[in-house]
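Next up: a single chain in structure tokens, the form predicted alone.
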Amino acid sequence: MLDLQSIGVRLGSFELADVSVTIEAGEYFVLLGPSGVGKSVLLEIVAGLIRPSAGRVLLDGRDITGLPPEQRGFSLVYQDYALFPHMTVRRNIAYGLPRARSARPAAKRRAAELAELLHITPLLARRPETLSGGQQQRVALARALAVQPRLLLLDEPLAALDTNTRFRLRKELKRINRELNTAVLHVTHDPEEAMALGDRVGILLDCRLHQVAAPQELFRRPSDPQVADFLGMRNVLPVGRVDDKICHICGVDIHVSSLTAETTHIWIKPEEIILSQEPFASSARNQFKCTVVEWDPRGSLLAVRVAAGDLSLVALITHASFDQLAIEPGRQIYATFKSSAVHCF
């Protein structure tokens, strides 16, 4: 178990303050945030490459804050892979293993095992410059895993890869984590990547750790509007006056089934809003006339922004619905959603 206790560091004008988080044995933990907030700095503090100015790093209860990197038993994989160009894939994988003549057969076996695990056995005799980006990343992962690290540190490992390769390697990373039971600390700026991989995700914004939770919990109950905004959650609204499960927001009454005294914001998922040309009979408590403002494509769907007075909402609809509704700016349509579709935090 890795335990970061009130970690702080100042590097020039940059300051990371009071970061506390625990990573359990075998856990896949993702640190998510935009560029420049200190994700890689925190990773290098864990690796021992940067000494924090405050706080402690504990491993199974032992203080390793001042321990040099080579004595921590961690492996670090950077975005650029850092493979040795003059070595074959086999030699790259075995680089961190004992080099004595008597140890060579074991190193060769270990390289072969990891090559099979990562589906790169046919590449063992090749050199890095002959490999694709995805193949190089697999080699870098195999080299990091060869020394059987207690913690695998990954710094934006998929950022330089194309979409299809990223998707395939995401599945590989999760599989490796489960098969080897190696704890992983993975840094990324990509929310989709974080949600696909993380057992838990820590949101680092403004050089501060805002929230740590399972992916589904982050969307159910973001800790604050900044987290919701970074995760791309549309239709996040501050709660105004409340009367018996009804929020009065921007001149519109919104029925909310899960409203509590602690609620400060509500969130309506765009895919839970139904747009129609006319009002229709439904058990949904929220239905009002609105005006189309704009729209933009989102892959196989379209995001349509509508306004009801001063209230602005985004709904996701199919291209077929877009044509059927004859969507255009200024068109009057109806928006409908259930009170149970309004999520509170």
The other form holds:
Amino acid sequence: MLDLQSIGVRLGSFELADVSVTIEAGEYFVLLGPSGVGKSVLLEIVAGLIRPSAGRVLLDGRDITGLPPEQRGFSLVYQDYALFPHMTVRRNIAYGLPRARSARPAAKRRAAELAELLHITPLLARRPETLSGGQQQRVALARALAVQPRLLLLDEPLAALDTNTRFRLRKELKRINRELNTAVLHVTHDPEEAMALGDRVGILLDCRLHQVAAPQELFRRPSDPQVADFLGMRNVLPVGRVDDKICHICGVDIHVSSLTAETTHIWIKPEEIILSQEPFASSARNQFKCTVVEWDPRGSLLAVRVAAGDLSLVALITHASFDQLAIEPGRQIYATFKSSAVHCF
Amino acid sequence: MTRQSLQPSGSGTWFGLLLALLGSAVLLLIVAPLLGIVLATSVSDLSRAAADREVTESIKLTLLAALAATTVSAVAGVPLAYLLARKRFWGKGLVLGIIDLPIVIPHSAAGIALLTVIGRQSPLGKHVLGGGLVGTTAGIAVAMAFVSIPFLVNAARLAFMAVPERLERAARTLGASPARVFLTVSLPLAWRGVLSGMVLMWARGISEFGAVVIIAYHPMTTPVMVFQRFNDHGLRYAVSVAVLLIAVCVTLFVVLRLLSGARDRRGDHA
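Switching conditions: you have the form predicted alone, so give me the form predicted together with its partner chain.
Following is the full complex, with the preceding chain placed first.
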């Protein structure tokens, strides 16, 4: 439906180069990247609010690069909601609807429908300043959906919300996408959000689109170490010399059951690594004597960095194991993981 | 939370005292003459002045000429303010400088400069305005507009700058043309600032003497009348007219403060 062809833009010192991507009708597409790489700029280019310095935007094959935003039929929702403070919720939602006297009853009905869809019917007569963040974002979504956009543009729509509200609205977004069959282009810096929502995810790093793929595919096959790193994949190691299911990395031999000639990187999930005080006999083929380097809390678990020679690995362990192993920097310890637990890409 | 400000310890030192003393001197400079003129006016003088047709006519003329200057200027000046608040273009700094020029030019000189454009002998005055605007209400309004328009444009520009651009951008993506965005989003959100700019311009126009007296001695605006009565009849005759004029200006000023005060309170919520 929407084609971005070699989009480039230059704004002061900021530059975005050669972004090409296609968004299909009804698709939920997430653009993921750290802040400051131009995700929002790309979104405003699609909206028609910024003109790209290079490339073309096509809608159903028609060049709309120079079309003003009001003629595109894409509505944009900002992180800070951008509700009109001088209008009630109802008038906010109806802002984009036809406003001829004869069209008013229909517009009012439509506003009521959308309020129902987003569970904000009791708020219709209120002013935006009296609403919570989550409520304001629902109003902003209703307002954007009222115009029946071909494509809904979301700029970090959940970033300013507290955790519970964020989870609830995340579900709503997916539901709206499915129920109304509205295509969505959603920009975020949160990998978890991208994975939960996206049919496909595009990864924007260093002002360049690195990879576009379905969420599972991204973890299975990240296009390069930067993508893996941004997705929070720890223990991604470049493969050097290879001998029949064994790779030699930083002076250590690692058994990898799925190793092939094409493998360039391996990934050892931190939660697959077992730490123990003594070596123990098991079917796991990889066991190394290591030294604890550092540790820090990671949610309900703890991330412990260990070193075996020049090889540095991160293992995730529970607080109970942490106490039992008496983890502290400099302590000698054993790290064990199965050869089948190592992913190759 | 109460509005009580938190004072650091030692704020009652000699420096604090010095600040208070210097500040009082400034206030005295403003309050003393105003208090003096009110005390120097007897009620009978005031009521005689208020009943004097010449005086009331001149106050009416002054208010209306300044109001006309403000309204007409607003039609062109408010869009200009929006342009200056939103767009970046070549020569914008120059435009901003030109807008502020009337503030630094001596107003009598501004009056003379205006004569070269709307005077009897000027090309515009001769051929288009049918003998120029000297001695007409229109001429007075032009002189008032010249000296007071920076107040309107600057206040409106700041008001538009305070409107988040994202609101306008969101409105565009909802299908609104730039003109509709201006009328339904930018202007309604900036109107308080625009309105206080208009009141400021109106008040400034009313109080103008220098430029007006050169364009038109007659019909006589109130500031010119204060000068004429003082020259021809002496202090006592000037005082009552002056008090009336000051009362009019102070009333306008209170309205202005109420407008901008309401805006400040709104700003607190943001």
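Residue numbers count along the first chain shown, from 1. Rigid core (definition): largest C-alpha set, two forms, superposition within 1.5 Å. Please read these numbers as outputs of a predicted model, since none were measured by experiment.
- The Cα position of R298 differs by 2 Å or more between the two forms after fitting on the rigid core.
- Core-aligned CA deviation for S340 between the two forms: 2 Å or greater.
- A rotation of 12° separates the smaller rigid part from the larger between the two forms once C-alpha atoms are superposed.
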